[in-house]
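To begin, one chain is listed below as structure tokens, in the form predicted on its own.
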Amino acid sequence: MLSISRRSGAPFMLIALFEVFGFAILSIREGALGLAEHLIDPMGIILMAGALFLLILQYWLLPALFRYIDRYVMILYNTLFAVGIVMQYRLNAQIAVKQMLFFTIGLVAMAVIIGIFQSGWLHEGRRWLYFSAGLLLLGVAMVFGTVTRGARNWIEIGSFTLQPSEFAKVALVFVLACYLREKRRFWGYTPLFAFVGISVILLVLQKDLGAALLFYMTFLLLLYVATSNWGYLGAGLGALAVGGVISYKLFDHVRLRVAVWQNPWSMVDDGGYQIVQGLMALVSGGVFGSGLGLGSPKYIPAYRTDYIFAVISEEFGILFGVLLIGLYVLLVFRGAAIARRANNAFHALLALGVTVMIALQSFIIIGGVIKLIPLTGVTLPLVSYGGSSMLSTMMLMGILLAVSQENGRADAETLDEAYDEEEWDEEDGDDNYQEDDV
């Protein structure tokens, strides 16, 4: 991990010099447009130093508390989360300084998550604690939750929106690690499936499709890793077609959403609006992008959340698009790899959870944007705006950031067994020369 830690400082490097760019093309440029009085929006320098310091705090600090943490994954949600926050920059100041207070909050709860791990708090245990937590915050969004772009999914306290679908997916990490971590009989799994059912109904009825597709495959493809049973997978993807089916034959934004997929161009006045304008920003921005804060995003109506992969691929190109996906293959690739190397199947499964829920988020957005699939509408992790979905992304690292730190703790223990063991037999080996020597 040492090695790790001395490579990673040319990367940080290159995450400062992208913001000091990038807050610099576009404070210079709205400062000259929007401020007859001043040659640069002091907003963009406040943000690009509030940018910078978070990412000098977190590079010094965070492996200062917490020694083995990996930091191949530091700088991959970093990366991902410079980027968020230049496109939110450009698209609205306002919400650029909301959306570095929630990763700020975001970055504060993730090291109390690695703290609470390393004290042995969070274990399988408290399995029920999980369940429970879990189908509480789906309930109080089914009972109190009010209306956002036609999904119940928002409660509102005060001035401030809280989705709790986005924390329940934390839940979920939790009590599919719990109840996956030992085979166990087809009847001893159902609490499991008891709490999964409930959720994605519960998701459904609420109308976040892309919720409760997210809540099923990660269940579904960690139920098979776990059990290497395809008689599982087999049933669990036909379940997902006849609940597919039924969906489609009882809910209108079910057979809408199927048909603009479709064609969305036939129904450019009925809900295919914003597919058509994600898929023309897609095309005009063409291999390297018409340039930053040149584009036109404002055309597409969820421009900041579902569609900020758009929005990028268009200033950038879609060359940048392609590197932007890269990145959460490489968060995957690390997930996997802190998995395979966790002591016990508690820990490589909450790696695991939440490297296939990353992964899964990831490729249902971007595939709804460039109609590879039916568009659903969850955000693309630390790029889009949200608090809520920031926050628990970032609890989702801290998860996966303890098991490093977990299994970088264990290693090292043994690694020093080693050496005192061989230290006691060379001593040993000292002793018995003298004797024969005597």
Given for the second form:
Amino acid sequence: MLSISRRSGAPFMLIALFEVFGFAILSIREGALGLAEHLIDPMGIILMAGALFLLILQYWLLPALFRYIDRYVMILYNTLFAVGIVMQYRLNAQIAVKQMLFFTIGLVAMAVIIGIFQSGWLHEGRRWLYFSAGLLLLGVAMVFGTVTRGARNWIEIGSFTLQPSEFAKVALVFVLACYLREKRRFWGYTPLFAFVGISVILLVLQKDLGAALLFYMTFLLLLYVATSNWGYLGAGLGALAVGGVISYKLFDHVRLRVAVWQNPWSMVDDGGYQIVQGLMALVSGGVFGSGLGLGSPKYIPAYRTDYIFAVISEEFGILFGVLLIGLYVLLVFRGAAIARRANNAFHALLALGVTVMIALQSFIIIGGVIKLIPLTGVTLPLVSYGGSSMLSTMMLMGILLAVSQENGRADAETLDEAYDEEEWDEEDGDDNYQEDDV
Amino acid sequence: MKEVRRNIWFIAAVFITLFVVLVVSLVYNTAIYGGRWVNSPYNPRLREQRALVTPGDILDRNGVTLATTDDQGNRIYNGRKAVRKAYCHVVGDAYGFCPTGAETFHASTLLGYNADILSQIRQVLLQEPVRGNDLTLTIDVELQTLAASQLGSQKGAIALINYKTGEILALASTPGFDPSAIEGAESIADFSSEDAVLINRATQGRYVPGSIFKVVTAIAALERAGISTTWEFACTGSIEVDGGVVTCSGVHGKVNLVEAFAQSCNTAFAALGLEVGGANMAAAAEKAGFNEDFMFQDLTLYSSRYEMNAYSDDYDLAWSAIGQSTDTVTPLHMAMLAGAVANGGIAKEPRLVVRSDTVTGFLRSTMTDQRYMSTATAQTIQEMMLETVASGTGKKAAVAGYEVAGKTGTAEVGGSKSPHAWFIGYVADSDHPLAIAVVVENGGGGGSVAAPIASAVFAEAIQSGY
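Shown: the form predicted on its own; wanted: the form predicted together with its partner chain:
Below: every chain and molecule of the assembly, starting with the one above.
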């Protein structure tokens, strides 16, 4: 595989360059047009400085703290964030400042997770912790939740709002990994089935269909990976189809969503408005985009969250949109590689769970925006605006990096032992995957 | 653990496939539908652009101005009201009330929204008044006006095309509206009356075809059921099918396929349809462009529908073979069908815009022509259509000095309403490659009402040198 020198700063330089140009262009835009008091918007310069500072800090500090963490993953999440933060600043400076703050907190959370993971505290035996954390987070929204845009998935704490289902994703990844790490008989998975079932039902009751789909599909794919059982996958997908048909028959909003997907143009004035506006934005910039700041993204409802992909595609061009999809593909590659290198099934499933979660989420929202699949509102990881989403995604990144760190440490130890014993053994000696009777 | 590792690659491969599908779908949809999305009347960017940019002029093929903008920025249409009303659906209006018109469908050209980045920068730097591109249409405004006047106060549509190039010479729809008067209108409701004046009947009107559909039935019989022109049928004025009755306009006695076509014998074609079968009928109709979502570059054309299949019951199938039942067609598509017969089976993509040599011109040159039937079938159908005008129901479509071919239709619309009058046909002269479709809503008999209109339009077009 293509490799960059461990210490190479080139990719980080490119990200920095993108941020410098992006913020520079945007911060003089209004001034140059005579729309603002100052020629240069000070907020833009502050944000630029902040973004560069975070980049440099990560570049020096993270490898110093955690020697073996995967630098590709670092580059990828930083690139995605850079695109996101420049776009958020173009849309609204105040929002961009908040997003920058969320990312900073997210980085801290990520580092803390890697640290705790390294200490061994977050091990596979703590299943009741992961279980109760997940259910608690989802239950809290059910009990204390406020209704936003038809979905009861937010809770308010003082002036802050949180979306607990975002954090439940982190718990889900742990629950899946610790339950699926060893093969069991069908009934052995009962607690896991119960957990996923309750979670999905709670999410559906909160009308957070995007998260419900995300939870269920992540569970199904990981179940297949752990058991190699096509029956589970087939039955699971069958159940999804049946559930889909039933909810289509039962719920008006589901029917509307499908109808809107099939032909948004026939109901431009009500249900189809968002999709139609999104499609028009998507293509309005052509292949190379209308140029940063020259599009008209604010006609699309949810332009800074769910529809950020259409906004990016309008201003940066469809080609850039394709490349953005490419970044998620690279993340999948990298996540899968880390999972494969993992020392044990628990680590492998953790890394894969994170990968699947992020890949699914970006597929669901981009697919919805380009009208490939019915629209389901989830955020575009690391690019969309949103505190809970940013924080939980960074926590997921933390898990992925923690596994890569463990992989590296284990490799180093094997290397040391090999030196000690003066024998070079190519044996694939990490098969400590426990098999119960199957 | 080995198993898990193998499955991890499998999952990665699944996701990479999904993302590839995502990219392909994004690129494909953008390439195919992108232009329509941008030019949608719902696109607020065009409205924004309209406030900043002077839209280009719209001209007819001879350079006559159909729409322009004056110094105050008002959109000015042709000086004569009759002309304005005649071309209103083709040109459209500045407000997008008639969204299929060129003002909306070609808005990105008129507003220069697709101007290249360098000229955009120059315009900003030099603070030039920004002006969009002109648009030259293929229609001849005189022919267009004549066509509309032929329909007069009746509702209906006429599509006249050059079947060798696909150029639309006239595309009339009545009743029309006055695009100049739309400015004073309070809302779209003032215009969208019961008469549906904003609808372009030639491209959006889905009509029962009646006997003109026999062209398709004949194609199916010749091409898919091994039936030749010597096929014979004895018409007794009605035929019993599946407990129901299909009636004919008269008692034609013993007729062969050509006579049955020329005399428009319903019983013969009902029997023919049954003999051909639902699957063959559907296959022939779909090859001839039925049930297709037309994605033409220059205009929106609604699809014609043929809904029979191998499992349809005989009664429906028999009626569908003579263009009743659930069959519906759009007039421009019928003109394309007549043109395909004349053109040896090839239907040209209809064109409404005269191509200009822009940098991106190469993209516009790829037109999607389609074969609607084989050349041999087309020749046989030509004979049948010539016979129809020479001695059959279409005599009134004749033009002195020229050979005209065609098919009439008198489409029953149920209740006590008069039937729709139809004529589709072409001029059998390679110097005048003209094909037409005429429909007059509740106009009466196709041969007596629609055929003379076709004759008049053909005569005028030939006179003008098309």
